[in-house]
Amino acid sequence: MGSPLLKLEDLHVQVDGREIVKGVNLSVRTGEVHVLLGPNGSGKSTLLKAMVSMPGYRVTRGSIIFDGRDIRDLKPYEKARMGIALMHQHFRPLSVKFSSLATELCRTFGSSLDLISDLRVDGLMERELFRGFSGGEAKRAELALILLQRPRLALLDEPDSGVDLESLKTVGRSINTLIDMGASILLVTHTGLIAEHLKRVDTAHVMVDGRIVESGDLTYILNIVRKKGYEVFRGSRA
């Protein structure tokens, strides 16, 4: 089977001083999909910005392990650089054309503007990136420049959130591309609304209170979920 391209062993991250991640061990194969679930605050976009090294997320304890090297200690743009993306789920308004990142980065990723074409951006290019863009336009958007670094680990927080229905359909066909280009995907949603419009998951994983709790097949996961709520996985541990 190899080595996985991505390992996670007994992370634990804080913010202002505050634990939040609690020792997350975490394992994802090149070309593998994962789903990460849990009710609001309990770890998950947090873990997904240490995991980039995003300012005021601080790895205090244990390994980022990527293709075979601990990367804890790195630059933001290093990892970038190894190949790893993060879609945020939450956006800033940037003073740049939309058209001009994503030109930029067809040049440095070696990508096409043809690659994006089912997000349906081209409205959007003249405009100042997520400047008074609505919530779908600025997860199309987001996920746009995802697909254009071409990347070999995708970090995807909550693509599922704040859009309507159309948008999700989107969504999920611009994530299967990157499931085609072999990405491996670290996928973090609170609702699983996302899943049904993925081609393939191969494991969900469940985060209550900073630690990964269950993991396991999503279909099992989700229906418990959807039955009796997050609460039920309080107090395991996977």
Given for the second form:
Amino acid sequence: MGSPLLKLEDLHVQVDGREIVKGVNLSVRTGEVHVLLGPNGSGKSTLLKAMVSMPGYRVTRGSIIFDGRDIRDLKPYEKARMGIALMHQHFRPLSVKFSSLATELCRTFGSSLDLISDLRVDGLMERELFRGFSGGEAKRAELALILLQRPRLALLDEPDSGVDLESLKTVGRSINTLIDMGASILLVTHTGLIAEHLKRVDTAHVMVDGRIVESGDLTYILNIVRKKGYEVFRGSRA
Ligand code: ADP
Ligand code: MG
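I've shown you the form predicted alone. Could you give me the structure of the form predicted together with adenosine-5'-diphosphate (ADP)?
So here's everything in the complex, that chain up top.
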């Protein structure tokens, strides 16, 4: 086994002067699929946003090692060029046409629109991104943008929230395409719903109050969460 593609070491993140992520350690190898579970407000989205240097999400301690290099302080576009892509949980309308951004991504990352033919986004291409999109449309559109980046590391924040069953299956197939492309995946989910549609999940983690408190087999962890809730993980530390 080689060294991990991604290694988070004692990562601390502040938002608005408040510490939200409180010392996360995590290793993801090339091609591995990791699922991150946790109650609302535990800091999952904050962790992913800090990993792509979103403004306002300040890493105050620790490191983000990607491909052997500490990328903690790189700019968002530098991280994107290195192959790190974030699919957001919530979407804000953008003043750019879907087709314009898709064409730009094809040019930048050497990909083709064939990659997203399964996502049923043709009818959205001439619209401004996310403006008036339904939940399912927004998730499929965002996932299309991720696929076109051919990422080495895809950070997917609740791709299964607010989508109907049909879109859920479509989203699952496209994440499987990412897996087939050899991408490493860190996927946040509340319910674990999406996992049933994925060809493989290697490890699951539970985040509570800014810390990863448990890691292990997804089925084992989901069983505990479904029977007893996240409360049992409070106070424990992986
Ligand atoms: P999760 O994704 O696990 O539900 P979040 O990372 O979204 O949790 O939020 C964790 C905490 O950080 C919450 O208390 C939330 O209010 C706070 N937080 C996240 N982003 C911001 C922000 N931009 N401004 C202020 N507080 C924020
Ligand atoms: Mg979140």
